[in-house]
Structures are given as C-alpha cells and as structure tokens.
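As a starting point, one isolated chain is supplied in structure tokens, in the form predicted alone.
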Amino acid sequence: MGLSTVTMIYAGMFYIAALVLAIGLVYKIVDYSRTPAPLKIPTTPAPTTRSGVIYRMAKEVVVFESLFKANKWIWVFGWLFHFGLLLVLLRHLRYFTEPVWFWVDIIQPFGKYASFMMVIGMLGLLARRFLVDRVRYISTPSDYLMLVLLIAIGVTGMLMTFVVHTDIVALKMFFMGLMYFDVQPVPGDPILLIHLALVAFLMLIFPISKLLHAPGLFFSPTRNQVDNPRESRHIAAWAAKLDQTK
C-alpha cells in the first residue's frame, strides 16, 4: 500500500527543513567564528582569567545573569520560556530514540507541564512588545512573528497533550522512519499536522532569524573576552597576519 500524499508532503518538508537548519547553522557559526574582534571590549566588570570567562558564560546560559541585573520582569518571562522550552525539547526525544533513554522517561511528566511555562513566558514577552513604549518603537514585524509562531507551536502541542490526543506511536514511527530513510505514514490529526507544519516553518527560518542569538551568545566579544589588556596585548588574527607579511 502506497504512502498518502500528506505523508509524502510532510516527509519532504521535514527533510528540507532539517537540511536548511543544519546548513544554515553551520554557515552562521563559521561566519561568527571568522568575524574579527579588533578591540578588547569585554563588558565590565569582567573576569581576568579564561576559567572566569567560562564561569561567566555558564551563568549567562543557565540563569541569564545580565538580564536578571537589567530587568527582573523580562528575566522572569525569558527564563520561564527558555527553561520550559528545554524541558519540552528533552521530552520530545522519546520520538527519536528506541529504546527511550531512562532519563527521558524520568522527565516526561515535567516536560508535559513545562509547556505552560513556555507559553506563559512567551505571552509575557509578547505583551512587553505592545506595552513598553521604547520596546514597541524598536520592534519589527519579524519580532512579533517569532513570538506568535512559538506561541502557536506551544498551544497546538498543549492541545494534543491535554485536549485532543493523537496517536503518539504512529507519530514516533513517522519520525523514526525519517531518521532511517524509511518513511512511515504520518497521523492525519488536523492539530498535529498544523503543529508539525509550524515546527518545520520554524526550522526553515531559524538560521535567518533573531533566534540565532542562541549560538551567537558564545561568539560575543563582550562576553567571551578576558579582561587583561594590560597583561596581554590583543591582536586580531587578521592583524597578526598583516604583521607577518611586513
């Protein structure tokens, strides 16, 4: 029995989206790594050792330290969104692993309700775009689009979890089939199809969106530089090459 048109469309859509996401991320990360930093410009007070920089970056990634110091309300909504998103993504690993890793089983109930954290956080960030004058002034249509898209993904996922259940066994077979190039039928539930289409769209636009601040954080010279201009002269790689040619 042949595969349905819907299955072929969604299989092709996810193959293309995964390819665009992977190539786009690799390209941007390589581009970030090659961008010269001609000046020593760490945001002070900054660590004076490499281990201190690593500790600082860890605090930025885990607890958003600079955002916490800048604005407590934005920090609350931002942390709710990011931590909820992390749990939700980890919970979704059950669709891509067989057998399911034991720790993925353990976080299932936490990931299930973390969707509320994620959506509440995004709603707060969206409200900020409308209610804070200086933020509304600098907001562009893409800023609203990203938040609305993420909210729509979260809401449709919650609907399938708590309201209209889908066949998760068939869904897992579909994604496992994609991983091994053995396409299996995708469940035909309308909410699921909308959810998957939104996820694929997010994957397609991620490499060209502001969401790239995720990997970009690690390449920010204001965060990843050691504050040692007196002890060590900072020479950008391109400047060092010029000196060698003289």
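Positions refer to the first chain, counted from 1. By rigid core we mean the largest C-alpha set that fits within 1.5 Å across both forms. Bear in mind the structure is a predicted one, so any value in this text is a computation, not a measurement. First, how it differs from the form predicted together with its partner chain.
After superposing the rigid core, the C-alpha of Gly12 moves by less than 2 Å between these two forms.
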The other form holds:
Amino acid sequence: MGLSTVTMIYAGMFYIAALVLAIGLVYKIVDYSRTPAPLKIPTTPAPTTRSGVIYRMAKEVVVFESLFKANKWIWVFGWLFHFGLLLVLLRHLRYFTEPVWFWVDIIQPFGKYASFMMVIGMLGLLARRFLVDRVRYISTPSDYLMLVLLIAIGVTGMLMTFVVHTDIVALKMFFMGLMYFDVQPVPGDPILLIHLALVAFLMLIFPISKLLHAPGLFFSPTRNQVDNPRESRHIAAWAAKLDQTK
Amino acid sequence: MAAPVFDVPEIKDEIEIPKLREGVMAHVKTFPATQPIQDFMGYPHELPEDWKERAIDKMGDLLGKYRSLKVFLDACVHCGACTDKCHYYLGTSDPKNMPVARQDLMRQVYRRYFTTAGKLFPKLVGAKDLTQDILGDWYNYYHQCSECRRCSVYCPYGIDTAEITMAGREILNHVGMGQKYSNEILGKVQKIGNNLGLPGPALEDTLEGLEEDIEADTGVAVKLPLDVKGAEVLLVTPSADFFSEPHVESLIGYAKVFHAAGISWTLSTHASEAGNFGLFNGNYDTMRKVAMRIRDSAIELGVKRIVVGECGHAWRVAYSFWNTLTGLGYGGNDPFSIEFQKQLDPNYPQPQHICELTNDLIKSGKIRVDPSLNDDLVVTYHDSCNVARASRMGTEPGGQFAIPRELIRSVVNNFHDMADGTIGEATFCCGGGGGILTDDLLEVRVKGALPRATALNNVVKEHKVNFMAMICAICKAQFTKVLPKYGFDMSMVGGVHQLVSKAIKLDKAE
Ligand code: HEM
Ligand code: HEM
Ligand code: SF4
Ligand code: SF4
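Having seen the form predicted alone, can you show the form predicted together with its partner chain?
Let's see the whole complex now, leading with the same chain.
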C-alpha cells in the first residue's frame, strides 16, 4: 500500500520536530549545567538544606509561589493555563501508549474540560498584553504570536473534542507507527491536520524560544542554591585557579 | 557642573504604580571615569575602535562564566510580574526602569549575537545589533539600578536584574565607559585601604579623638584599637563609620559593646573598609582582590574572629562571598582555605555580623542595657536590601530580619514596623545602593527613595515615629541626603548600634 503525500509530509515533519526538540533541549540543559555558578546568590531568605531547596523549587513549579507574591492576575491566568495544559498533555498520552496507562484513563474526563482552563488562562494573559501599559511596553511580536499559537492549538483540539470528532483510532495508529518506524496513513481530517502542524511547529521553536523558561527555572541559581556560604566553601573551577596565584 | 534641577515627587498616602512615561530619565548620565582611574583598573578610557567586538567578546566570556546570566537572558517570558517592583520605576515612571525592560536592554543584544531565533528573525523576537545608542542606554539605565534584588523576589524564575546590571557595567568598562564614582573608589580601596582614601595616620588620629570624646561623655576609657596583633576579634567596618555622621555613632556603639563584654578587638589600617565595590561592577577578580585585604590582615594580626560592622553590601560580600573568594569561613578542603580556617575560632560564625554578636551578648546577659535611655525615640527599622535579600544572620532563614529587630527591641521601648510589602524580603531600597551614591545621580536617588519615604511617612503619621534605624553605611548617607527633600529631618536617620550605644551599661556585668 502506497502512502499519501500528506502522510509522508506529516511523518517527516514529526520526525524532524521530535529530533529538534530533543537535541535542542538536551543541548540547552547540558549547556546550563556545564556553565558554572561561581558565587552563592540565592535570593534570601533561602533554605539552608538541600531538601529545603527541593521544597522551594517544588512550590515554584507547582503553585508558582513567587508569581503569587507578585501579581494575582498573572498568577490566576498563568496557573489556569499551565495546569490546564498539564492535564491536556497527560490526557494526550493515550495516543502514544498501548495499553493506555490506567491513570491516563482516570484523568480523561478532567483533561477534556481542562482545555477550557487552558484557553481561558491564555486569553487572560493575551488581554493583559494589550490592556496593561507596562506589559504592552515589554511585549515583542513573538510574545503575542506564542500565545496565539497555543490558543490555536487549543481551539483546534477543542473543536475535535466537542464539535467535529476525528478518527482517534487511525490517529493512534499513525503515531504508534511513527514510534515503531512503521509509518501508517495519517487521517485526512483538516482540523486535525492543522492541530498537528501547529504542534510540530511548537516543538520546533521550543528550544530556541522563551519556552526555555521550563528547563531554565531548574537552573536558576537564585532559586536552586542552598543558603550555607559560611558553612561550606563554594567555588567554581575557573575561580579556584586564582587561589594558586594568590 | 551644576546638578540639574528636577521636581521632587510628592508623597501620596500609598505607594502608587505610575503610568509609564517614556524617556523621562534618559537625560541622566553619571560622570564617566577619567583616564587615570580607568588605567589603574586596566580598562580603556575611551571607546576603542573595535568596541563592538570587545563588547560582544566580553558578553560571551561572561555567559561562559556565569550560569545566572545565561539562564536569566533565556528564561524571561515577559510575563510582566516584575514591572511594578522596582523603586526606580515607581519613582520615575521611565519604562526602562522596569526590571524586565532593563534586562531587555541587554537581552536584545544577546538574542542578536548568541541565539538562533535572534540571528534568523531579529524583529520577531526583539533582537537588535549593538550600536552606540544601545551602549548609551546601558550606561544610563545600568546606573539607575541599585542591584537591590527586589525584582528577583517576584520573578517566577528568580531572574535577578542585578546580575544583568553587573554584567552590563563590566562590559561597559571593557569598552572604556566606566563610571567615575565606583571606579575611583575601587582605586582608593586598593591603593590606600579604604573607600574614603583615609590614610593610616589620619585614621589613627580620628580614633584617638573618638576615644577622648567617649571618655568625656561617659567617664569610661573605651578604646578603639588599631592594628593590634593577637587581638581576638578583627572588626571590619565601612570607612564612613570613621567620620561620617551618623555613622560614627554606631562605631562608638561597637566599641562600647566590645568594652562592656571584655572582648579584645582591633581595627586594621590595611582592611579599614568593609565595603567592596567590586560587587557592583560584576568583576570577580576585582571583588576578590578587594576582599583579600581582609584575609591578609586577619592572618597578619593573628585574630581568631572576624566581625563585620553596619554595611549592607559589605555584609552580602562577607556572608555570601568571603568564603568563596578568600576562604574566610568553614568547610574548605583545599590548602588555600584549610590553613586559614584553622586559625579561626570554631565556636563562632565566621564572619559574624555585629548585630549577631551584640544580640547574643545581650541575650546571654554578658552585657546589660537600659532601653528607657532611648525613651525619647519612637523607632522603625529599614531593612537594607543586601542584608534582606542576599544574606542571613543566625541559623534560621529570615534571621536577617529577626535579629536586628530583636536587638532593637531590647534597647528601645517604642518600636513600630513599616507596612508589610515594604519591609523584610519586600523591602524597598534606600535608592542609593549599588554604586549610585553620587551627586551626579542625585535625581535618580531622590526619586528612587519615594517608596521608602512613603512607607516611612505612614508610620510617622500613625505612630509618631521619629527615628529610622538601619545597618548600612550607604543607606545612612543616602537617607540623610534625600529624606530632607521629602521634608523629614535628617536626625531621624541612624544606626542600630547608635541605639545600642545610648542604652548600654558600661560597667561590666557579673
Ligand atoms: C516546568 C514547567 C513549567 C513551569 C514551572 C512554567 C511556569 C511558567 C510561569 C510561572 C509563567 C509566567 C506566568 C504566565 O504568564 O503564565 C509561564 C509563562 C508561560 N509559559 Fe510556562 N511553565 C512551564 C512549562 C511550560 C510549557 C511546557 C509551555 C508550553 C508548551 C509553557 C508556555 C508558557 C508560555 C507561552 C508563557 C507566557 C505566557 C504569557 O505570554 O504571558 N510553559 N510559565
Ligand atoms: C503530537 C501531539 C498531539 C496530537 C497527536 C494531538 C491530537 C489531538 C486530538 C486527536 C485531539 C482530539 C481529542 C478528542 O477528540 O477527544 C486533541 C485535542 C486537544 N489537543 Fe491535541 N494533540 C497533540 C498535541 C497537543 C499539544 C502540544 C497541545 C497543547 C499545547 C494540545 C492541545 C489540545 C487540546 C486543548 C485539545 C482539546 C481537549 C482534549 O481533548 O484534550 N494538543 N489533540
Ligand atoms: S535590582 Fe533593584 S534596582 Fe535593579 S531593577 Fe531590580 S528592583 Fe530595580
Ligand atoms: S517577572 Fe521574570 S519572567 Fe516575568 S517579565 Fe519579569 S523578569 Fe521576565
């Protein structure tokens, strides 16, 4: 059976996007972890133990603690968006696992409605970019486009979930096929094709855009350092050389 | 050159977030460093022909050495959470004083030369070629940041604009655009031993004069020893403590504490400065050289403890960096630090803040105080930014807030904090930190003090506060200069040990 051009394009697109995403992220993460942090600069009060730091980071990742202190509007919209996104992505795991993990099954109904959280959150964030003079001033075209892109992905997804259903079984065969290097036809549903093209684009730009905030947070010295400079000597390799010269 | 005339902002009931007004602070340029100053620091004194390559090279060098810079330049999502957090934005309404906009001055260049997106689609991601105009913007706005880290508290990724400002100033130095004020001081401290350029004999005279004053005042012969070998404690304090008002009152306070507790101590000529302006310019080498004076003096004098006087950024460097830079601390496992650390008394934190020391002595009954001697005062406390957000005291996180307050409450009876959101980790900078404390930046300093002045005004109205205590030499100098512009009396400003000095009993406790 010959594969259609559309299938070839989408298969190629996802291979490339997955490669760029994986290599790009690994490159960035290795680069961050290899770059030394020569000085102790945690924003204090900071935890004095490793486990304290893990707790601090967990609060930043799960409830956006610093953002909560800073601005309740950004926090509400930002948190709705990210938590919605998380549930949606977890729900998507069913296209890539066989058999589907039991907990992915459990969150299916929540994931479905989480799309509303996600899109409402993003609309709020987008509105701020237009309405608040300070945020408008700092926004670049890419800031608007990033939100528009994610909203478009969300809306096309929701159209399929709530309005015109698509052939999930065929879609799953396509992606499982990609994963096992046995390419199967992609369903021809235009909304799905748009959804997928936008997602591939998102994967492509992830490692070269501000979406690096996700890995970046874990490498932020003001958040991930232990506050113990008097108790232990912290020194970077390039700085230790100076000790020899006195 | 006469300072330009400007309007002092009006204090409102609450700290207000202004509508932005573009370019209103674009005229403020701090005085450039002259050739002799730059020569000493090893920087060019004018824009070299290959300035662009030099700037980009230096940026690349810093990106390889500092993870903070690299992660911070990548991670910002332009969420806007920090936009209303900087006292310079609140006081000036110039949008380039919003922390994220200040970062973007560098980020636009970073993106253009160091990121794929910025190389391919500069317009889309706001990337720009480096031009002299951009360098000019850096020069203006990296000298309107006091590196106070308030923005880093609120950024969801902890992006600390101070790190960007430091890198910006370092790059500027490498293309001959140094700041007179900071670089001149860095010369003095390395050549003479302190930021004021006060030579050894003058220091000796000053200390003798102070001893006479104290004895005349109290009838007790309290000493201010200098360069005494074998003393237990080396006190390292900002040189302003030696002869600026109200700083000197705190110096007298420290001397009385050591006297009353019977601790042998000394000052050092070579280390007659706790301040380290190397911090402000983002040059690790300079900061280390300046810090090495302390190590050298401690070894030379053979002291067992190092105690630091009232100075905010000095305490940051001492607490957070001395161990790294000079091995002064614990836990070293290399010859450079092991040898030195053996000399230090393990029963005490090294270095120790004077507030930690005094508070412990009072709590353990080793010195006695009578708070009623301060009954003429209603006191509030200004958390200095470097102490609050870049250091600690005691063993618990937040000790830097609790210990000075505990100490103040033990020596005064009337104490009221300023409003939440303006103290503790959210404290507002005095407006003069980070290398800004110079008259050519007076407009920035006055406007940047607006949030603090507003919070102070509220406790003055509500509780009749008439004294604002602090533990920073820069804060003291800044407030005595700018608070009068807002209608406050400059005698409201003073050190925590000025209060201790008044309340302490000089006869030894049992
Ligand atoms: C470790 C995981 C992550 C954490 C902790 C995190 C955290 C945050 C925070 C605190 C903000 C600022 C507040 C806001 O505007 O919402 C933010 C913004 C943003 N995040 Fe994330 N994020 C993560 C992963 C992701 C991922 C996987 C994506 C996209 C696929 C994403 C897309 C965005 C976008 C587009 C913005 C900017 C929103 C705007 O324009 O205001 N984030 N993120
Ligand atoms: C290769 C990756 C992806 C595939 C194959 C895919 C496929 C699909 C499909 C088939 C649906 C319809 C579900 C149904 O009818 O029940 C859907 C819905 C949706 N998709 Fe995706 N999608 C992908 C990635 C993403 C990403 C990265 C996002 C978000 C940034 C996203 C956001 C959504 C949303 C919000 C919905 C609607 C809510 C839901 O059913 O979960 N999708 N997606
Ligand atoms: S470090 Fe302080 S002065 Fe500098 S941008 Fe941040 S809040 Fe403003
Ligand atoms: S709070 Fe942090 S991420 Fe948000 S705009 Fe400011 S610097 Fe950027």
